[in-house]
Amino acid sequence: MFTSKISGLGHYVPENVVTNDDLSKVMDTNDTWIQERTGIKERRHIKKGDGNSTSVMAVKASTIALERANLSPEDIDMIVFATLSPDMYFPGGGVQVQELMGMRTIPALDVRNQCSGFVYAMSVADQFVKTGMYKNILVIGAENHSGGLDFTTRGRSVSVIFGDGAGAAVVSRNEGEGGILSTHLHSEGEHKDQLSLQGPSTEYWVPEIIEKNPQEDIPYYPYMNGQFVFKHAVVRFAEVINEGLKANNLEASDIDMLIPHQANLRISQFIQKKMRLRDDQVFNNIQKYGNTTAASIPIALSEAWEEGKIKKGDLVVLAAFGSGFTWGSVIMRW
């Protein structure tokens, strides 16, 4: 049995910055209202004509990750792509990355676990490397949220939160000490309707879209029961982090860097306080990028590493909670 490690990281966000004041020009909201509830000051959105898409951003982030891993596209044995916003309904974004990067006919697996997508994808990659089936796996989280949000007052409670971007990690066979120690995954489908996008889907398809009364509630935009999600998130975050620590005979005080999914700064701050972690033990960048769903952890992880906040030998914990409900954690020694 082998072990796996992250050998390279990269991220990409569009150049187009959208501030809270920008959003206040198209909906009834303001900077104070948004910051008090989410901690977000600005986010990045794809701008029409800039050439970006979910898969294109994924390739940009992946190219950086491969360079930092000293690998070429030919060295990658598998792609695991987490996204809720693929360029097409099908096929998934993984095969588009395979084509755009000129890779061999390697397997491309798409993961649909929304906010916890990258953690699930990391767990999948870890298992393939551990069993010896593959040596280098490209794990991606990428999202184009701005292409499917309701930028009116009706949709403000959701639309002010999300941003676009991509992050990537190369998970490789570990030849030394450390690496990924364990991963932990969970789901609770009974709460699926509390954070969801019901259409377009086979239930709400073209005939329903055409027939829809404009005055009715539209199921083609994301819905979130914010208070309900917050209540469950703070519980599940703490549970799954502690589960991972316990599995490795570790304590919260052993954490050198916690990278939580960037859902809401208030959730991260609640978890930090609950686990008695210092500011230098938790990394947040939701203030700049908003919630980029499956991309949020790899973007934050890449930034934290670039800024020298993650060093060799550090205990790094990734944790996420989101739609499904699904949640999970990754415990690794850098």
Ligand code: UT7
Given for the second form:
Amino acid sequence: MFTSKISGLGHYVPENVVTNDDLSKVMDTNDTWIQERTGIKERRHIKKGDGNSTSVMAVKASTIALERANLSPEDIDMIVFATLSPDMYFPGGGVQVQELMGMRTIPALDVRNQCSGFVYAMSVADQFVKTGMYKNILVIGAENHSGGLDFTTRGRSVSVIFGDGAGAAVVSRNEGEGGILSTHLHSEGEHKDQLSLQGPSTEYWVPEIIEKNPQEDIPYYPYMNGQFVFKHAVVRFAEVINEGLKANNLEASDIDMLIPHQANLRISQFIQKKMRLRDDQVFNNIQKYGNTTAASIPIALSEAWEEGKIKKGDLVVLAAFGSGFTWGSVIMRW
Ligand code: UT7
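In place of the form predicted on its own, the structure of the form predicted in complex with ligand UT7 is requested.
Once more the chain from above appears, this time first in line as the rest of the complex follows.
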């Protein structure tokens, strides 16, 4: 059995900054509400004509990750791509990255686990590297939310939260100490409707949606039962971090850097307090980018690394919770 490690990280966000004040011009919201409830000051949105899409942003982040891993596209043995906002309904984003980066006819696997997507994707990559089947796997989280949100007052409790962006990690066979120590994944489908986008789908086909009166509750915008999700998130985050620590005989005080999925700054602060972590043990950047779902952890991890906040030998923990519900953690020695 081998072990795996992250050999390169990269991230990309669109240039177009959308502030809370910008949103308050198109819907009934305000900077105070958004900052007090979520911690978000601004987010990035793809601008029509800027050339970005989910897969294009994924390629931009991946190119940086590959450079930092000192690898070229032909060195990659597999792509694992997590997104809930692919460019096309099918095929998934993985094959688009394979084409755009001129990669060999390697497998491209798409992961549909929303906010937990990157953690699930890391776990998949870890298993393939551990068994010796592959040496270098490109793991991506990328989202284009802005095109599919309701920017009227009706959608304000969801649309002010989400942003666009991409992050990527190269997971490679580990020749030294440490690397990924363990991954832990969970789901609870009974809460699938609490944070969901129901159509277009085989339940709500496009003609049916078009026929419906726009005044009806048409399920083509995301729905979130915010308080219900919040309450479950704070419990599951702490639970799955502790599960990972316990599996490795570690304590919360051993964590050098916790990168929580950037769902809401209040959730991160709640977990930090619950786990008695210092400010320097937790990284948050939701203030600048909003919640970028599957992209939030790799963007935050890449930014923390760039800022020199992750050093060799550090215990790094990734943790996520979101739609499904799904949740998970990755425990790594850098
Ligand atoms: O990443 C995946 C996982 N997602 C999460 O973990 C998100 C979890 N949930 C949350 O982060 C929070 O529940 C939200 C930020 C989504 C909402 O915050 P909240 O404190 O739960 O607010 P609420 O939904 O209970 O709404 C409170 C009030 C309502 O008005 P009334 O009924 O009290 O008059 C809303 O209509 O705030 C109103 N409201 C807004 N006001 C201004 C909702 N959205 C907005 C808005 N601007 N954008």
